[in-house]
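Take a look at this single chain in structure tokens; it is the form predicted on its own.
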Amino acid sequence: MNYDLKNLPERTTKPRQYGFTMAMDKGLSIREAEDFVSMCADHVDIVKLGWATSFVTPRLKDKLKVFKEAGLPTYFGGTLFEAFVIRDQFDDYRRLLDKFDMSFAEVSDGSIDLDHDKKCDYIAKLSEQVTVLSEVGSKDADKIIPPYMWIDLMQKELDAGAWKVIGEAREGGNVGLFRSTGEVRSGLVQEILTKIPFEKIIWEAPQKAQQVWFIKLLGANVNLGNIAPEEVIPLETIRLGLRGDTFLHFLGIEKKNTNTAPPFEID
């Protein structure tokens, strides 16, 4: 940090098990990736190449090298895994991970119907090769999964070998954990947390209001994902109580309601 401030929440340090920030790369150029790591590498734990963008990204190996040299692990979005699975190319996917020297992989079923036992089998097999992140939730806004099922799916995927589970929200933050308006399904989140340890979950939260909500609920060291590159430093200030949204939260000071009109005086 550039100077000292008292009474900031304590942040975990890298390599961290929680307090994780996952940034989403939706198509950065190599120059943009270099600029990104020069500014944000200290505040990012892993970079996801969103959905199947890696298939069409030019000079992919060169870009992955930029992240690797900055000490940032990367992984391909879960949609790419699904694209291989639906085409019966799982073994090709495993070879792809080796080809690009990937140490992480995401297993998801947000776009395809995949028997859950089979999904757990994929997790188990891949966990012998890489560190697995598994995503729970559908990309279909009309598909509502009840809380007890979220819990059951998450636990089974952790048991199968996933390092952490990801709560689905897409890059827009308007499905899965959230309503179409972006509002958090707070009851769902609270119920999940009764059974699944918070440090084992990465909550996809691309919108600022969503990030603020999770930080106020779970503290500065909540795991958050699908963070746009330009939002990484703003997110870190929210975690530290250095942006208006959480400015008083970590100081234990209640914000006064300035919208309340003063009482009328009677002469």
The other form holds:
Amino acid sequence: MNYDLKNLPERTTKPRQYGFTMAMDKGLSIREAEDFVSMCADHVDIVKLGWATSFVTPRLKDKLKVFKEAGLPTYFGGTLFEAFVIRDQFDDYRRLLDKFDMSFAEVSDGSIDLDHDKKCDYIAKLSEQVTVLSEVGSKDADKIIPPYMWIDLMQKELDAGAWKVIGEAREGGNVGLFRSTGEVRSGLVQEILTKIPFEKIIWEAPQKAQQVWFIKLLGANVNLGNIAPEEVIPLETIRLGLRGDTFLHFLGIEKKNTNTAPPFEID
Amino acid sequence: MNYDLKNLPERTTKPRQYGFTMAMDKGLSIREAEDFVSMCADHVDIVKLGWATSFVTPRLKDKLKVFKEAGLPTYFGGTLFEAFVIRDQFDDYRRLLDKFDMSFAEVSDGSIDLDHDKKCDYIAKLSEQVTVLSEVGSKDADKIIPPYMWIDLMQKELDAGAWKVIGEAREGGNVGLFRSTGEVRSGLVQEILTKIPFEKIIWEAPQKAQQVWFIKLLGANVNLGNIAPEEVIPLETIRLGLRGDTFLHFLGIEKKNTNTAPPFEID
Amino acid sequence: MNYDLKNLPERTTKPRQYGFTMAMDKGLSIREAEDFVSMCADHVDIVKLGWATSFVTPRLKDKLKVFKEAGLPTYFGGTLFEAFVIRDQFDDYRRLLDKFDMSFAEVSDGSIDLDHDKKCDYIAKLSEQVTVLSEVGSKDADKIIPPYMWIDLMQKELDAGAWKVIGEAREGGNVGLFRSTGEVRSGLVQEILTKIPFEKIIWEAPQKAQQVWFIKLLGANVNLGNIAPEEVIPLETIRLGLRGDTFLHFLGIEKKNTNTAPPFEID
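Cool, the form predicted on its own is there; where's the form predicted together with another copy of the chain?
Next comes the full complex, and the chain you just saw is listed first.
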């Protein structure tokens, strides 16, 4: 940090198990990826190449190399997994992960109907090959999943081998965890956290108001995802109480809410 | 493409007569233009320097060179044409096109009142010098043009020598083809297509929901314009059914709707 | 400029006392900062490193150097000043300005409650060290300040030594001068201008509609702030009547409203 400020919330440092930021690249050029890591490598923990953008990305290997050399793991968005599965090309998908030397993969069912036992099978199989993130929640705004069901799905996917589970929100932040207006389904989040460990969940929160909401509820070290590259620095200031939105929050109640221990234990 | 996926909609390849993407540059630096072409040259067919941004752009010739060397034609936005015409400087405008070695130009009347015969005269004159794109529709949200009139204007401009006609939407996507909310005037679009050939129209569709709407109605190879540089890769995935929004659409009815032939013939 | 167009509104040139553009950097990389100055150095007068982003910015000195070499002064956002003051670290803040060789600073009370005499003391003290911009208006959407109060606060801060005063709007443009919808509180602006000199105020106006509103009311050479880097070129065209939004405005009434003299004199 460039100067000393007293009484800041304590942030976890890399490698982080929580306090984790997942950024979404939806088409950065090689040089833009270099620019991104030059600013954000310390503040980001993993980079998702959004949905199936990797399919139409030139010089994909060179781009992956930029992130790798900066110590940032990457993975292909879950929609790519689904695009292979719906075409009965799961084995091709596994070969693809090898070809690009990926160490992470996402398993999701945001666009397709996938029997949940079958989804857990995919998680289990891929877990032998890579570290798996699995995503719960539909991209379809009309598909409302009740809280007990979110909990059940998340727990089963963790049991099947997922390293962390992701709460779906899309790039726009208007489905899954959020109402179509972008408002957080707060009862849902709180109920999930009575059962699933805090550090095991990455909340997709692309909009600033959503990031602020999660940070106020769960502290500086909540795991957040789908962060646009240019929003990583702003997010880091929100986590630290150094932007208007959380400035007073962390000063007022910082000793109560922003300890580095996760606020919820595994039950 | 970086890997094989079965049953993708067939995309036209360059040089494209349809399936065309027009990107809008509203102030990229030289290096950002280089970054853009490094990622998007295969996915973009033409670049518009938005409205009169060229007036205040440093090193304009160097920027044009970047696009030219990547095989991307460029043109100045129609507002620049209008700025010259309203000042009685049309001859200066023609010299300007020569000075910057432009091979395309846009003729529009989005901000000024221009007698339509006079507009067609400009199209005819400029057609002797460059390839002309002409634009139909007002930038004024209160000016509603009925469908038969859109058709009449488009046909006359094509007859006068326009290579393609553009349906106006502005950078914001909230006028012309769209209601102020950004919603597509769908009856208008469908009525236009009963008379004007599919491949002759470029639809300005800067917002994702608009792109999705056109692609679902008209297939992967609809001509779309006013695409922000960072949205070119995402748009390409939408065209291919590789983003949530069109994922199921292309799987379900792909053999019926996404043939490479344009869905509407010249009448 | 790249070509001649008649009857454009006259723009002030650098160093500008009015017609001033303040851009906001919220996390540009070194190379992005270089790109920015390569396009915008002539069109921007000062760069703000938004709120406390400087705290988490790697290679901060290198970034400041890029702006300095382009002749662009920079300053740290007012939230950083507040972060030091609320922690009783004002002396550390003064040392920080020296350490980074800053010649400008912002004094604000957007996030904290600060007695106004005390705020004026800070302005007076910092004025001995640097050029001070002071900001009036709360970041809190519920805190409505009546016009006579804005005038009183602005006048006292100018008297205390502020070089210019800033009307608060945040990055989002939805508080202070603006209603939560982004609509301008127009009566407020007009009343302020009956007492405070035009050239002494920088209006934060991050949204295009807000920029257009101020330019239509106060002419091409109004001082505007919180402009995103990629909106500097577009803003310059709006000032010149070369974008649809102000195209007719400047043609129709240009001789009456866009003289280079500020429209309001110091009373």
